[in-house]
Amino acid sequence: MRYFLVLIPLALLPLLLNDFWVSQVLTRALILGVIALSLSFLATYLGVVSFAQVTLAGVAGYAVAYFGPNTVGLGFPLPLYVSLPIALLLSMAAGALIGLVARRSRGIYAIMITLAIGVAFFYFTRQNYALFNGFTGFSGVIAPKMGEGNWGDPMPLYFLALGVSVICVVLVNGFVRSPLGLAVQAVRDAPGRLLALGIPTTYPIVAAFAFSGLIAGSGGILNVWFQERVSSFSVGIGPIIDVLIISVIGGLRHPTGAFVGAIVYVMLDIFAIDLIDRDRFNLLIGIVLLAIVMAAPNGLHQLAIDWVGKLRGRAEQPRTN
């Protein structure tokens, strides 16, 4: 029920705002939120913080660019109903491969392994011209047509991003309640007991990373259509850190908090120039992140839940004469 209460204003906002707010603020926040959701999912239910989620988004983004329309003359154009499944399958396969490599790692070791994979993919895309067109990447990657317009227009792309966000949240909630999702959480809480039951921990870990690849790949496809391009800069260390910051701001242990962190990050990114020099944006983000971590260690999502709980408690207290 609470999700419907959130969806109603989100569906009505485009009718009240101009194209700038719809596209550069809301749509961008939803896309970043989907990618950050894949990270929060792993952190919450598997107990692993992965720095490779932007890599998974980039795999899907490059696949859409390679198998779809672009202006660099590189690739093998396929119909949309073929290229999209290929992109998502590739991002899931990449996620499964990363999970297989990092299956025995936890904590800082998992962070370092996934970060190394992300950095390696960044340099690989920059230096490979046969598939990734090197430093330049792909440009002119437009969204599919929709009648006389296309899905890349501000309003259609917003509702597409909103729909994908809702589907991803529903998929996460369904996954964690499934037998496989329960096995993933068992790996997080008591891997020894899972092994005692005769269930290898490798399969749930690989499945969780593959599922996160599906979520991240969905965000990566939307991001390519939003930016109309993809290059090594799309999968560099900057975007990797940005997604982590978004997840921490919203609440790393609350998957839906990724969208809260995304809207805060986008608002700061757009309007910080009115407060400070653009070169000092990272300083501002660092200060905001430090303040949020100190005031709300579990993120803004949990902080909002706590406030609502306190307000309800006060409202339900019996009045005394």
Second form
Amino acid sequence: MRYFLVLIPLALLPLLLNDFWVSQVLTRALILGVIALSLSFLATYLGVVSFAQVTLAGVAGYAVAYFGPNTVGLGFPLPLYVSLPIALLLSMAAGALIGLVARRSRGIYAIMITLAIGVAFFYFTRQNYALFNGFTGFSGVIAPKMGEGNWGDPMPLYFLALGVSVICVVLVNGFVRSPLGLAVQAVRDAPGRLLALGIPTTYPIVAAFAFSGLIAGSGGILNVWFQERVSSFSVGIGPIIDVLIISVIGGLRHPTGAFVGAIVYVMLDIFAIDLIDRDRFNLLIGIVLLAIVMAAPNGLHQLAIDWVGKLRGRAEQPRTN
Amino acid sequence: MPLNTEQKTTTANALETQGIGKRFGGFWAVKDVSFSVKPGERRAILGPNGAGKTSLFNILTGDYVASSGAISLFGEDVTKQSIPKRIKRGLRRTYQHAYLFDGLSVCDTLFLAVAGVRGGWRQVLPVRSNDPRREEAERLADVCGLASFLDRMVLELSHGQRRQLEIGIALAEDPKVLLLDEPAAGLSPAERPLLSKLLLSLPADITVILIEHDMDIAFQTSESVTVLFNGQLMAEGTPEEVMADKDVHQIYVGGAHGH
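Could you drop in the structure for the form predicted together with the partner chain? We only have the form predicted on its own so far.
Next comes the full complex, and the chain you just saw is listed first.
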């Protein structure tokens, strides 16, 4: 319930901030947070760090571009109520496929497999012109119309991203309390033991990856509407690392950690250049991220919870004495 | 060595093995072991470390694929059946080292044990508090003495409580044959009588096969004993008969080495 209280200031913020803050900071952070949430979900509940979450977001993004309006004259335009489910189904199917391939891998091996898939997808989108329009990708991928404006305008897109973020957090919280979600966590802790209960391990692993595909795909669709384009750069090694950084600095213990990591990352990414020489701003970003990881090994979200706990402890102590 | 049709139809044994073995390269961890256990019987498997007791359990449950021989459960050949199929037929086990889901609560762990047999573990909606499987999980927690720890994370349980939870898991959904692998291992002297009490309180129709180094617990809870040595069956009989056996006496008191 207390997490829903956070929604009140988040709903009021656009009234106080200009379009730059609403669009480039808040909306972008929410979109990156949704994609990072798909990674946090896998890492926390399945125990697998996947580098292919940007790929899944890209699958949905490319699908929306291919089956929706774009300015490159490629694709097969369909109504939104058809293209959106197709995009999400494709990202879920891609997630399931990755889960199937990586089902026996843990730790560094799972990272290597998913990274290989991510990089392969990047080069494939670069070299394939029939479906992905190669290097250039798709541009002019505008969000659907909404009355006078469209969902891609700063304010509507912010609330859309906020709504999708809340739905994704609720979905993750619900999924992990379902029997299948419990089985996913059991795979993380003791896969052999789960099998000894009569539950095969492949199904929960594949289901977890498919579910992460649904989350990542939702973020991917928002990202395409936000950028109004999708290309190989959207699914390259840069975004893959960005999402990993966001998940780690935000913290993996709670789904909302991804959003904490995303806002910090976006702020750094935007404002570091104002604080230091243009050629060295990446160094500043690196140092700050390193400091965060060292000061908060369990992520900023957990650090904040610990601080609040300590402050409450101090506040309660005089009363008990 | 498949079981013949006549045996399938006439056997009254809960569990029967015929010449089962497991080979790792040139080493036989279990070799040519044949024994049978009647329904409701309490059988202890004894033997020194490395005798092949846990390997025998692994073959019985399907964790290891038998290199030779055949296994039947209530007359049905299960040698080639998968672990989940054997579980559905009523075979359950506990592990020598409590091998549990540390990140789940006691209730969720027992819920999965129930759902694994009863089904519905593919459900993607959160479990309701009045779900019959959750009620069964709560009943199991009561049976294994963990009723007041339902919401406790498994990671936070003591070693003895983890042992109790292992037994609770094994009791899920009407087990017919229960394989307990050293349930008293690592328990304090104070916890051992509690475990004995729990084992003695198990329903009489459940067949229990117990690997145990604690002779007090083994003899207190079992009416028959099988002794393994170097992967092979050495002796079988009542506790008194087995303890009177000269070879068994030697491996436990000293003098015999693997040969």
